[in-house]
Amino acid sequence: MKIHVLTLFPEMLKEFFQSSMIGRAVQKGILSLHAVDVRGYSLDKHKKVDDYPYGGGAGMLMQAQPVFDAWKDVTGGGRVRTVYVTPQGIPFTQRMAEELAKEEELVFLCGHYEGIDQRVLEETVTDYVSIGDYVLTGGELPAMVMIDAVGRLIPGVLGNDSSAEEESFYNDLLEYPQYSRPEIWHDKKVPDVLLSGDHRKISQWRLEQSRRRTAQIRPDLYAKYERRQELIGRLMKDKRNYIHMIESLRRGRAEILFWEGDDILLYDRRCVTCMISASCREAGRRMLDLIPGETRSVVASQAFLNELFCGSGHSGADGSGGGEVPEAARICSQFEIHSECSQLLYTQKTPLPVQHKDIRLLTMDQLDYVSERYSYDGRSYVEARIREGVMYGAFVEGEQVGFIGMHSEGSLGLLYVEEAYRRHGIARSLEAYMINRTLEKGWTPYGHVMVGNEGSFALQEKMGLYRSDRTVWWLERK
């Protein structure tokens, strides 16, 4: 990703770009942090930047031009994500640096005095974005906030595949309390639980001491996790034709955009991707407007939605064959069938023997090996679930023989072995690693296996996991 900062005081941020974890991404070249000084833009010999504002009042205003300039220089003058840093913004959530974390391209344009003449911030900022109900003295700080909260998010900045799911406001719940060394300090003891070695009541005493903390400091994301629950709570009544709906939920991942009885619609902003179940062809055509518009894949759980979403089925915005068809619909046209599906789990809490014990965790050293052979979803993909810690490698004698992975939505797969190593044992023992790596998460794992890959099949269930008894659809959009 590429980051510009357009800003009065560029050496403010020369230090933050070169510390910590950022500074290691820049290194890496996983980033790249560009602070642009405006005043170079200025047209005045003395790179005077601001004037009094039209209409009196105190305090100067930054001049239209030298920003313009500057802003124009680093985009070429196309409509690259321009976030103006203000207290008159939208507050900044986890959201949205979620949701800025995909772009490829940014830009921060700080303010300073007064502000920034209005007619260049409409010819150029795409975001206003505040990160709290108070005033600085300029936009420098506030911009370094969410570049390290956009940044961490980025696949490869933190360095492993577990850090950004287990913090603060994740799944909607605040982090729980934590403890270090010494064992008793000021006659306060570390809580006897985290000293029982017990995995599993260590996580149980976690989550009820986030959701105690959650409930009391934060009743809004409390109240949002209760609901989360409720609806988990009504899917495992079909656990298995409904766990990419529950796991995305319990991974904290999916928002619910609707759920009235067995009408649901979530969206997981992470991977673009919606997934939908409706009671009748009706149904579905409401949810339809709630579908956001960028929107790249949907997984529908029934096969008239298919009609729906891919442009058939369209015939009338009542279903009568006349009349606007509206505009939601038009949009969801654009989708067509990837593949057809059937869902696997793994039910149990026990891990699966690994046979193979040369597997390791994938690095960027390998993208080719791997983009070679698994082509289905582009380099791209490939190299995201790479930076994203979710690749795993087979070798023998030091080569690898194949691989396997998560999928952006939280599936397992990507599954391949060299044709010579096949019947050997290595792709159950690359399973069975993921499985286990899956439950040392406390997830249920689970795949989606393409409609007459028998092959697969057999494998997934001499492993033990179930297969659903109906199909799921994958669209794509066009």
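The model shown is predicted, which means the values in this text are computed figures rather than measured ones. Residue numbers count along the first chain shown, from 1. First, how it differs from the form predicted in complex with adenine.
- A hinge is where C-alphas change from fitting one rigid part better to fitting the other better; between these two forms, that place among 397, 200, 220, 187 is 220.
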The other form holds:
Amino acid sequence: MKIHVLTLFPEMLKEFFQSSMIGRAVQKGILSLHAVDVRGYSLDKHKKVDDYPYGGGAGMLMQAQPVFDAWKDVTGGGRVRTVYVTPQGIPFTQRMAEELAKEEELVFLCGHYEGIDQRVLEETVTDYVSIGDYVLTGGELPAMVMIDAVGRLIPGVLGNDSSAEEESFYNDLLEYPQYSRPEIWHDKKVPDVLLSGDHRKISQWRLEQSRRRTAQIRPDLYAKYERRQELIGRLMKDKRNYIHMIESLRRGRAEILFWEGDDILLYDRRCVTCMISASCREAGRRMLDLIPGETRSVVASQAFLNELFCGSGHSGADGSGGGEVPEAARICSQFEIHSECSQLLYTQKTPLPVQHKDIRLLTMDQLDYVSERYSYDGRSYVEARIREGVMYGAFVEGEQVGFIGMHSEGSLGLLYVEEAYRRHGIARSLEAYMINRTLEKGWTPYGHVMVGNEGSFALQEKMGLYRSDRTVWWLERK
Ligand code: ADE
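Next, report the structure of the form predicted in complex with adenine; the form predicted alone has already been given.
First the chain shown before, then all remaining chains and molecules of the complex.
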């Protein structure tokens, strides 16, 4: 990722760019950071960049010209996400950090004095963001806060892959207390359970501590957590048909946009995907109105589509036709049906044997190979999967012969094996490998297989996966 910071005080950022995790990411070439001195773009002979505000008032304003020229120089005038850090912005959150971490290039614009001429903001800024309800003397510190929060989410920046997933604000819980050597300090002993070596007990203790802490310090977060747990509990009664929702909630990805009885609408902001299940047409209609405008995909449970399409002129989930159903027309005008899938889930906790030994994490070096062979989604989708560190390849004598991965919403898929290497157990090994990686994270592995793909069903069932008795429909934005 490339980040440019437009500032009057580039020296404030230099140390930050070279230190700690961010500094290491820069050295590894994962991040490239540039402090751009706006003063260098001033056309004034004294390099002045500020002037009095029209209409009077305290202080000086940064003028439009040097800011615009600096911005144009780094972006080429293109559509690069440009964040103006300002107390007038929307509050910065972990969610926003996750969203910004998906960009390839970002610009941060730091104000000073009393702000920046409105006209240049209108021409350059895409996001107005504040780090809190207090006023600082300039935007450099807030920009560093945001770069730190965004930077550490980029795959490869943190040494340990799971550390970003485990801490505060994932799963709506604050992190548990941590201890290091010595075992006793100031007469205080490390809790016994942490020295027990019993990982199950340690996890339970940590969860309990997280819950207590959150309930005490952040009752607002705790209420969200409890509601999510309640919904997971309910969905677990029909695990096979709701595994996509259960895992999305458990992994801290989905937020609940609507839930009343069996009517559920979840939203995974990171992959702009909704998951929907409705018990009747009225509920379906209400939830349709709640689908966020930017949603790219909808995973609709069969019951929901039956309700909407049954008796409609459109060919629906059950292929029925007939009279007009306005809701069906409404969803059809925005989304098209991409596929009908059964869900398959691996409910055991034990890892599977992996026969084929040469399976490795893929890097950008294999992007061409994968995108040329995986035709369902575009190259940028495959690129993002590799960048997230969730694609693995099978190799024979150094040559790649297949791959597998995790889709953006969390299901296993993207499976491919070269024609010449089929029936050699490679697909099975790739899948077992991927299942084991998923189990290591404490998740339930699941996948979506298109109805009709009998070869895949046979493989999944041979490996011990269970099949849902109802299907889900993937709808894609037109
Ligand atoms: N600039 C000055 N104060 C700020 C704040 N609280 N957030 C973002 N930018 C700022």
